[in-house]
Amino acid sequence: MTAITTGDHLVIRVAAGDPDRDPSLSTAGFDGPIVNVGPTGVPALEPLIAVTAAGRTALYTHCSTADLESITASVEETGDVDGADPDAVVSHAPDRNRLPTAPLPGLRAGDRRVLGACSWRRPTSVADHKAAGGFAPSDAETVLTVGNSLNGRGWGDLCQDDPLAETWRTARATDGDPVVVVNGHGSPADTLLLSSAPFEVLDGASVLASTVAADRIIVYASSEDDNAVKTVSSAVDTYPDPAAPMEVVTGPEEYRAAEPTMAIEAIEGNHRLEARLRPPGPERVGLDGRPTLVHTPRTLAHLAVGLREGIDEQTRVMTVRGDVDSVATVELSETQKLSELVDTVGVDGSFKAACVGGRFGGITRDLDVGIGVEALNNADLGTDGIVDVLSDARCLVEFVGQRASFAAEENCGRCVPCREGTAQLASLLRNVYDGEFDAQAIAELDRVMASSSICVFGERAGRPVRTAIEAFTSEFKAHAEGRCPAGTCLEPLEA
């Protein structure tokens, strides 16, 4: 089948990100081009169904079998795409190669560059991908200078906040067949793209490959998504010309998978998993010991965009969730506010605060600040690309304390102050229960936590109780003359 995404004729999308709600099996009597792609990142919108011609589309949410009959039915009899009530209908130049933005939760703004595939092309269609452009080549300068510009995404990077391109030149400098590692382990935005653009993932590993001169490329995955390992695994035994051997391997669901020395121990074989020890860095010594670019797939998925449109209007992929009325990975440019990111879902009653950066992200009341890196740096919150939003029901201290009985069991036990400091932090949180507010004691544990843990897991696990304390100081007092504000928190350490 040739690219759906050139010419005017009709196309008929159905998007699923569970392939048990999947409506499309059932249409084998429709003389038309239905075509199953990649979820949305909305899950809330789905089954999705997009009808297409002349530059016009019919988006139909929450589909079911009979919904998708009526709708090809409609189509057949009227030949308009819009026939069978749809939840919105867009225009947009009729080659478009990208999902257009829609009034509907999650689809209402942004700029998808790096989510474009997803929900528009055929996930792993070579012909719909190189219809986009993809599967182009790039020499190693400009691959590099684009690299200069580019910071990598997500904690599970090797180059997170900071550019990638001297930590590539190490790479390649240094003695032993460099390998590539696409992270996408513990992130729904990363999960998002090997589920629904994996090409556009797979294309950054191989020019970075390239450019490095790699001898191998291996995807890392949790185990427990089966639908993004099923798909990467079709697009790596489909992907055209790759610089270097492509595979897929799977670790263990747990958190700390993720960080990327411990995904080097995971890809290894390792049963226990412990963060490395450096210098030196992964890119000096890392996968058997050969030097090792550990980058998640929204970092490849960027450079490669990026190379295909130039970066100098950069965005970012950010998951929004917690008390929203839809749970949404969306796109938007980097000079965006949080404000705007929240408002492309709404809240599921009063905005009291947001978690900012993840599991171990910042607490803010102030959404009025930019999701570029340098602004949630300033304002002590993390760039993860997860953000959990509050409502007025939820109890800041129970929130902050759950985080930290987390790290507490979850921390890989490698180097002391992680092991010990998240144990006495969850410890001092449950003095408060016992009417101990000790805000001196906790800022000192976060302080030594945070400048002698051997990752990140240990430096930022502290975060969601300090910036909590600073924002809300009035609920920990509360709480430890026995009240609590919100009136929710009975069992506040439980996980």
The other form holds:
Amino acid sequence: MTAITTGDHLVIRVAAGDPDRDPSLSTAGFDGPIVNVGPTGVPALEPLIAVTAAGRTALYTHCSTADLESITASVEETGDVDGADPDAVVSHAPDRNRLPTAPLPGLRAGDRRVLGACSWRRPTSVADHKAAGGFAPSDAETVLTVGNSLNGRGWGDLCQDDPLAETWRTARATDGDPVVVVNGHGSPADTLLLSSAPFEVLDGASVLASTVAADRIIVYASSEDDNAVKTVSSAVDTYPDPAAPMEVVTGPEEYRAAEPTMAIEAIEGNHRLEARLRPPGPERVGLDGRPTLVHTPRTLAHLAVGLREGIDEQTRVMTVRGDVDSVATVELSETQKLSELVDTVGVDGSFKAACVGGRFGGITRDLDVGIGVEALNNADLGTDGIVDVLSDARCLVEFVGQRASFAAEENCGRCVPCREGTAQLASLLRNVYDGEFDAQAIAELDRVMASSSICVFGERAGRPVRTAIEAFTSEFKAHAEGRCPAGTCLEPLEA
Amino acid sequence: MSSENPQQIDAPPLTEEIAPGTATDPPVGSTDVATVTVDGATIDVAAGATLLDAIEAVETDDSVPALCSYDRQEIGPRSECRTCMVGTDEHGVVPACSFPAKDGLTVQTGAADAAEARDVNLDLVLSDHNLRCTTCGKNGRCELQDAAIEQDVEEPRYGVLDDRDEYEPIDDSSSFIQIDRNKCILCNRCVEACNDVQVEGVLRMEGSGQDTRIGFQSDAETMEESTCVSCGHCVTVCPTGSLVEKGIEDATTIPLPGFTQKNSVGKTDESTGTSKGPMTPKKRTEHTLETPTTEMTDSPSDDGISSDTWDDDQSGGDWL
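Given the form predicted alone above, I would also like to look at the protein as it appears in the form predicted together with the partner chain.
Once more the chain from above appears, this time first in line as the rest of the complex follows.
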């Protein structure tokens, strides 16, 4: 099978995140090259049809089967890629192996390197990935050198925001055969990579396994992410010469199941998930007592792409959602700002604030903040790669109250600062509605949850509240006086 | 036990089917002998020691309750209550009971952030405990009570569990062991005693968040229905009045007429009074399987189990 990214022949790509909406099945009459590619990261564009020939690509968004038929008819008739009123047309090198940027929501900015394969190469095509430079072996020293300057991505990563190589050296030096766990649970960016660019992820896992002499690679994902599980399972089956046997294991969809030690518990088959004590961390004593590296698909894809292309200029894969025109997972240069991320889609309403860094991210009014780890840390924001945009129709007290209630309901129940602390935090926020806004008590509880919880779930559960009080003190005071400036709080914490 | 027979080593362990619902923690002690400094005093500790071992060896500046710690008979550290937080120069605030005593560590029990964490966490423990000491059979010999007294808790900042609608019924169904989950601090000692020491596989941790509780691996609802063999080990390790031996469940209550443990909680699961036959229901099932009868009748333990009744009767159910 030849790669679809080589040569200047005609290719019609159909990208659909939801396989049930894939219109390509009923085009049996067309004899041109129609291929299924993985999702783009921007569900609102899908099903997305991209017609490419001779260095030009016409993009047709939100297509039905009838649209596909009329597009193929037009291509057959005219030989032009853009004969059926496309939503965007872009020019590029004929042998381009990544989806080009295009003037469409979520695709209009960025630097798609880690996400390059998404919607451009067939997710499980060995030929396509090979043509893009994939499956390249790397020696351990090169991998460790890249790992010195690469940080783990996302809260499911054992090395979130920390350089990777030191942990890898520890696992390699520890007695026992190491295990590499690809933790694809929970984050939209990681789910996207597993569904749309699984070979990039498996490349990273394989070179890492060879570097630390691991004899097992486990891809772990939520049992509810059907498409990701199906696609990565098929990629595992077709992966040529992995450094260690690969398998896919699913866990429950609960948010907490992405925490690295709970991921290990789920893989071991425990019926109830709770965090493990550390130190020693999983890199010393992990799955079945063996040294275990738990990294997100993002981390491993960055490793694979970094090994091919260098890591002087790094990117970050981020998902913007909430009050935006369309949810999008995009890839931006680390030097870019949160405002540029939000601009790739556009705010639905007028911008009020953003919760930056996932479920327990930080609240900010200011989007003039870099998306790199240091800039986000300095602003007390999170680095998980998920930004929830809040328009001025939103009440911040209500929003952080819901986050606190979520923490109280979804924690594993093991340690007191998290189990009881989140319940008391939600209760202190309810007191605001009864006229009692005790900022000091909230701050004290948040400090103790952050300093004494077993895992990052509890350490960060108070961050939305802490940062919201900082940025929106007047809203909390107004609620204590019986007034909701946004006018949304009737049954705020019951929602 | 025939552990000396090398042939036995490959046999599946007794614990294979035991599912306590808890995480498999790594060994948390130090890997080697170490010298650490606690509040200025230098202490040598053996390999496998935690910072709590070092702290217990000296007179510290601040008291460190380490409420949930048991740390003997292979029980613990669970490190769930986090009332053992101490300051270190090298790693900031850490839980002493489960942090390795690494050579050269410097510990301050009086560090302000650690002291705050211990106090807040103790109050968080109390926030989910019905502080009905006067009708509790462990009054005066309760580790939570001791810790609260020692830490000068006068009024817990988050209050105590005092909402009768949220109370769980007292499980008074067994003839030997009573469970009052309203007093449970989820230290997990009973689960470890039952599974790791006695290898009985009866108790487990179940649920999550505020629904986390001690339950039964057999999915039984009450102690009577469970596969408990009444060894009593769980009772001996329980730090509070959550698991007590029947017959002395009111041993240390304040004798105020009209006030009892049962009416202070208000709901009780009583014994069904049915004969159990062989010692455990598990064995009874095996027995039934060996001698199948053609006419199946409802198992006596299947009906009328959970009498979630308001009951002021102090009798401990029907004794066999």
